[in-house]
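Read the single chain below, which is given as structure tokens and is the form predicted on its own.
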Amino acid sequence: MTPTLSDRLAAHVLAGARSLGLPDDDAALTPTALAAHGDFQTNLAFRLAKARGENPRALAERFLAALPNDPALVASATVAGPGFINFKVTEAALAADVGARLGDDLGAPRPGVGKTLVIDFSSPNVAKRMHIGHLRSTIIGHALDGMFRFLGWRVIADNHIGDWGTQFGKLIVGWDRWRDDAAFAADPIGELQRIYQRFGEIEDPDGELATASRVATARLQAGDPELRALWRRFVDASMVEFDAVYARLGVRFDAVLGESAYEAALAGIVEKLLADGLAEVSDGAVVVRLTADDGPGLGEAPFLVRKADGAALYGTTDLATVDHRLATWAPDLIAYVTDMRQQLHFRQLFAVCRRRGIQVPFQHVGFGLLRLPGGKTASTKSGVVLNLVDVLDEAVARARAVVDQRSDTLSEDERAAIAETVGVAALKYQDLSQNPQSDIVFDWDKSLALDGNTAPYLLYAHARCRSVLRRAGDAAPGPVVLVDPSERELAMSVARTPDVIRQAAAAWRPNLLCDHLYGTTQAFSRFWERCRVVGDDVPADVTASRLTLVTATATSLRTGLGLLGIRALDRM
């Protein structure tokens, strides 16, 4: 693996800090805002001066003088503003770095080797069709999965399916009263969803239907063979449809375990909490009382682990899930990708785990809501729903119309494959390119736009790179020589790709990678306008250099898109 330019510069900066007897734990290197000011900037001297009560610019000048001499890496280093230091790397160092980024692994360091991450995402409910509201957890989680794997982590992608609970009592009652066997045979999930929605429309919490559903739930959870068989039928039908949707999205899991998998452990967890003095009985229920010492706001409401009627809850199941993950995979980190509305629940869960002596760190990756026009959120129970499979079909249909207009030389099979890739990619990228914590209003035209900062724009840039390489024929890539400013800009964007992947993973924000890939694509467009790669009037050494740069660009785009769950195309 080849250290990145920022890694090499960080070592350079920290060596200077050590020579002055200053703390050397974080070089705080970032790209400069303007290329005219250099390539990288550090505010280390500024921060240390503030902490020590010294003049920031004076310390920065001392820091600059103490930096080791490395003419192979550093072309210039200057103090800027109130105490920042800007660096410009040498053309030779940048050119060599581009030559090291030609493989799919980008030749990048793997800081996660030896560590294990369990990441929980998607988690649809059985007997309900996946709707547009499920898209965010699924694709954000999958993108994070990809980035951590790239960084060397062993990743366990765990799909915690909602396959247990009171909704099955409702389905069982509705199944007996309203099912249409022919409709179920033709569309199992559609019929189950219709039954569930009908129950919700006429249910009275104190009425006969509600009572019947509670009795059915109790019989199911007690192990009634007939109801267990019916429940298994619902689960199996659901998984067939879920798997078809995941296949279209290019999403895979290492484990798919429903809430039912932890049923046998729930009673023991509650009794252990009571025995250890971590929980108490309150009005017949069992709760863990948290305090402000466990975290801001956590002393306002207890964490409920068993209801007064003896029923377990999501929190109980989540505790059992943590125990299973620790025993099975011994993770170094456990992450949950859910919407922001569940933030308090997970803060409580993590606090209870800490009280139980669990030292493994947890991360809740909260994301904003995906709303439909008019401000409503998708809900199967209310019938306000836009089915995900329908959205995917519409995305592909719209992409196909564009492909047919612009790619009339391609075969029918090629056009169909491109439309499927472009349509799904456009839908995914429109979401991933935004800060996960932001709410999104779903809009057909915006979600499926084919220009601007979109997946199709990035895919087209990659296809153009591949076209250039095909046209080059037998011409071989060679050492990079950066002459035109657009070549240097593109080379620096390629060189920064491994850094951005690390930053995006550390921040749990795939949109940072999207922003970088878009910037790389724009840099490639400027390079394309200014620099010919092949032609009789282009010297052979220039062609060789630019072929390496184009290859590195294609690799950077292909790898980055792949981490986002988007397959790059060679032709469009």
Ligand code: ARG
Given for the second form:
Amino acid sequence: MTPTLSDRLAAHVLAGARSLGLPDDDAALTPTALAAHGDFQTNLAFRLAKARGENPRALAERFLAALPNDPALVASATVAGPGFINFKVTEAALAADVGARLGDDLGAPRPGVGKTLVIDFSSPNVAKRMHIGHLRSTIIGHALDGMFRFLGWRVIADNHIGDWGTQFGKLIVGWDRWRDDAAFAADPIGELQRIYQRFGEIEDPDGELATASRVATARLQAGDPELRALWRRFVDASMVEFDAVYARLGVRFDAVLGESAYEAALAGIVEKLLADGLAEVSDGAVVVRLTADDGPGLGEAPFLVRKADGAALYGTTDLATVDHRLATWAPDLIAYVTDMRQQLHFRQLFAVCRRRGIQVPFQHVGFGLLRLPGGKTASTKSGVVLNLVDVLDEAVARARAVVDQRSDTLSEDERAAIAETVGVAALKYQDLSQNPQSDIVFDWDKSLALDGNTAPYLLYAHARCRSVLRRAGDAAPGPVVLVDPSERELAMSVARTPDVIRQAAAAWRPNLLCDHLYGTTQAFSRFWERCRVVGDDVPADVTASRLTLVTATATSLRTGLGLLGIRALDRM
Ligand code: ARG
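Okay, that's the form predicted on its own, but what's the structure of the form predicted in complex with arginine?
Now the complete complex, all chains and molecules, led by this one.
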């Protein structure tokens, strides 16, 4: 574990602040916008001057004079702009840093050790096809899971399957009347979905179907063994399909607990809320009334925990789920990854938890809509039902065309395996490389392009690094010496990777890591154009240094992509 250059500089800056008797809370080091201005910048002097009504530039000058002397780390420190301080680190410090980042853990500090994150993602509803909204949740959630684990957190990935509710009454009724056993055997979810849709479409003038479905829901919830067995079949059939998608995406969970798992706790939660005076009866229903003090806009609608007919709701289950997570894992942080349309639900949920005295911080990671080409959205209500497996197959088929074009020396099996990895990677990466909050339009051509901020571009750069290392023969990696400017740029990018992972996790934005890995890949391309690694005219110590730099680059890319759920290949 080696502190990063920015950690070391932060300590340096804070020591300067202390010697001036200034607050030393946050050095806020960022990369400088232009490499010509140095490597890192702090705005601490500027911020302090503003807060104290002093001249920022003058304070920055005093600050500079007060910085400790550390010639091994700092090559130059200068005041810039309205009161920023720019630092350039020494070649020796940078070279040594790269040498410390060759292992899969990147030698990175692990500030999360001892802390637990429960992260709720994917969480599809059974008896329905997993839609592309769940794809986004799965991909983004899995990337966040990876980054927090890397930082040392114990992460509990919890798949909160939607396996309970009134839709099962409808399914049971429809199953008895309209099922097609052969269709169910061939495509269980497709058949369940057909039955459900039929229920919604069919005329029910006397309310006969509606009554039957209410009765069935009540019997199921009361534990009727026959209906339970049928429900189990629906759930199991759905899980088979979900698991096939997870296997292809390389996604795993630590806990898979359906909403049904919390059924027994719901009545008690509502009673307790009433007894504690946190909830009240309103028109026969039970609600928690929040106010604007709980958060902007929260006074406008109450949080419903029991309907007038006695049924519990999605939110009641979420309250029970929070209790279970606290009791089981004692988390320090609980996060939910769903589309933005659930934002109000989660703000209400968190506010109710606060009122119940729960101190643990919550985070809702809301994401925008994903549209596929042709304007299809994630909605199943529109009747356009997208099978994720079909989307994955399409990605792989298109990747196969790219692989065939590029690689003529690979066997059929190798090409098939590479296409599977590249196709899935392209799909994931196009999602992850954008700010989660934006709506995105998925674009096959863009996602599979061999240049630009795409998975294939990064994967090919990684494979090229591995190929250089394989072909190095007897030459062994050695100490880094930075000769060409492109080497320094590449080294700096590699050195920053652990910082970026920390920032991306803190901001719940995997795209910050994507941007960085893209930058590393571009730096590698410039290095590759300018610097030979092995050759008769390349001195042995330069070869040794460059092999280390290439190893560090490959490791940074492989580890970074790995955190995003993308497996880097050695050959392509
Ligand atoms: N099943 C829900 C849906 O498809 C998502 C569940 C998110 N997690 C939660 N604890 N509410 O919309």
